[in-house]
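The chain below stands alone, shown as structure tokens; this is the form predicted on its own.
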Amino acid sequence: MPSNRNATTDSERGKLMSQKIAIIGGGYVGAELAKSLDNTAEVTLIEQNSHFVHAPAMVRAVVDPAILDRALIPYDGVLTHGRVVQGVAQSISDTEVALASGETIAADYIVVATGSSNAVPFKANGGDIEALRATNGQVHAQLVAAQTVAIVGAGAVGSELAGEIAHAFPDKTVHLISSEATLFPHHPPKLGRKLTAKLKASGVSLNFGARAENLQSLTEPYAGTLSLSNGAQIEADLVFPVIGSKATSTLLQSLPGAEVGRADRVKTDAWLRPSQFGNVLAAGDAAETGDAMTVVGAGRQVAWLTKTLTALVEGKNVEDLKPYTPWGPKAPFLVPLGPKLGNSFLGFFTAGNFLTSKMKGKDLFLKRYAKLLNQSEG
């Protein structure tokens, strides 16, 4: 009897593994989803870069390039049964993904998780990893030489960068500029108040309710004079434009029936389908799923996608499965200001320095993602 049960299990597994899943984008959704489905189906992860770029650690790498090698993690160990294809997806049909190289990858199900772009050196934005390394070194050298630093944009990246610089270089003058009247106005007010107080105590000059009117670049740091809408001028040795992520969604926008929402994110239905193709799903920053562009939101989507795609390859219909439910207003939100300070909203309360440091600030999830991609932590 045991041998018959094992034979049945092997037969069922073989049937499942004959189903092909293509995942486009190796970011927070793509890499973890590919690994979670590696024993369920024939998985192909399509990613243009050779390394996973761990965005929170890239913020700290500006002030501490020593962690850069830990923030850029090779993909070569992530899958055991499936494969990673380094290339650019050019188009999608309901049966295959066409790459810019001319290669086509057949798929029964396709997940598009192409992420978002931000100013360098925080993301690769389609460039190669060696170029990102070089840019990181250049910006770090500019930061070391600068006395006055201006950060335009007080979202998660801008606020965390201000905290990192204040921690690593307490003698520098740091200006944080936002057109919003308060910090993180779409989160509980206590979170913004606590972080504002800590930034001020760290010596960061806060310029809220003022728009930078003469940004010379939206994509890379530079030296120059900022003119603000409130009449103030800031002479900065280094200006970081960090005015928010923008979805990398061109591939999704080309699908039949696709509809573009805010920040170029493509809207999805209740089962994360962005188009008329019933077997194509979208997630992460490129998709308007109801979640913010956060690692926390990506993690929730991965759990749902793993369960749903497993059911689909077993022959179930998607409409018979439970729809995706986004986090909503109680989504956790962690904002470290360097390795020791910060605050986090954890759904029911706002945590302080100790929990924020323990959960994110001290390690920035570096150990977690090294383990996910089967790489050493060093």
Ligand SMILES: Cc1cc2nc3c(=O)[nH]c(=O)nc-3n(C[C@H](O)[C@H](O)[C@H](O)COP(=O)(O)OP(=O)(O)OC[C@H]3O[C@@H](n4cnc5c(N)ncnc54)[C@H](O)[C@@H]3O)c2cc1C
The other form holds:
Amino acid sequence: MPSNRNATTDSERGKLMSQKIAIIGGGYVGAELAKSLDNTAEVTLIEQNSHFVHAPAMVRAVVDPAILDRALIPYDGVLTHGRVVQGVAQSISDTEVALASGETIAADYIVVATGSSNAVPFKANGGDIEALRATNGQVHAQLVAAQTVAIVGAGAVGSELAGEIAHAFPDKTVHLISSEATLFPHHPPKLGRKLTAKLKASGVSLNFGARAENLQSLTEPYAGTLSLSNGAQIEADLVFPVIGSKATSTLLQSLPGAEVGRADRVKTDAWLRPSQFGNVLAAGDAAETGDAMTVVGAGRQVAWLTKTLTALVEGKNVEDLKPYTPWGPKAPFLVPLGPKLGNSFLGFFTAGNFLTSKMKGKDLFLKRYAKLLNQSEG
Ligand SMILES: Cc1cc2nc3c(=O)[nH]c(=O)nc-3n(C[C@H](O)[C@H](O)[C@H](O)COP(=O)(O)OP(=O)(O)OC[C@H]3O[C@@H](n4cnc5c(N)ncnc54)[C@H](O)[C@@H]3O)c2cc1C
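Having seen the form predicted on its own, the form predicted together with this ligand:
So here's everything in the complex, that chain up top.
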């Protein structure tokens, strides 16, 4: 039975359910938002891929491809009332979404959550799920054969990858390279200090304050010699470029009044509107909402979007509703280094191995996302 059934009469519910919400992109924003509005309006989730890609587990999948069976989760069970349309959204107006297939989907409200791309083998980047699996298999084979690995970029993904490789293959030489002088300089210093000590103790060679000057690819791993700005040369059997995500925002950029910000994210106003269309909202990595490009940011936006869209379909005016407030400096930030080690900033304190492993490192939220997409883990 729908959860809000007791709160509304059948005729009120019928009216709400006649409002159409189209959500483009079935990532952390899109999949969760579609599910949370499934009893409130007629939801259509438009997603180009057959499976949800659970990014945090894609780091471990480089050392353990078996985890892909849990990290790539089919969309077929996510909605009960609404529908998932597999297709590429090509353009939007204030009344409909046009797909590459020629199909159009009418909507009273549209949420654009087209996310971001990253280097392979972490994200599908517009390719299909089988191609992502195949790339993961190739990179894993290259990693098994490699003796020296260089990771360029020591954000969360690069640092976690170094920790995963050091844990799974302790005999390999792993270099972690960052142009920053310390790890996570925008977080409390204790977090970076603790993680630095753990990486060193795991045998990872840290090359900080040095820029890789001759990266051959920004999008895929390769074998080659890296020249660093401090004069060092690293000959690596496998170089992973891990220099951050770039928003997939072409759809948003074409809207009237849209403005592109950093990393191609499209700016939004306080009600997450990216353009002059009052009924089109944007969130997640594609939108400059004030949050970092994280699942943690996406989660906060989903909670706000659920409340806001529920009020809008009930006939409220958006500007009478509470605007979105981003996380700010208290945003949680969890950095496992393999299943057992790691540190996390939890808003008020920095947690160590035990909590980081329990909250993320051990299971990587795989159970949570299987449940969200209504898949059994058996
Ligand atoms: C390897 C890796 C590990 C990460 N680990 C963490 C972590 O541990 N914790 C954390 O907080 N953050 C993590 N992140 C960041 C996190 O993954 C992103 O912030 C998150 O994916 C953003 O969610 P989203 O819904 O905005 O977009 P995405 O998850 O990127 O989803 C966007 C979806 O839109 C679809 N799409 C795009 N264009 C179209 C179109 N035109 N038509 C139809 N569908 C379309 C895509 O196929 C995709 O499924 C990680 C990122 C990477 C790359």
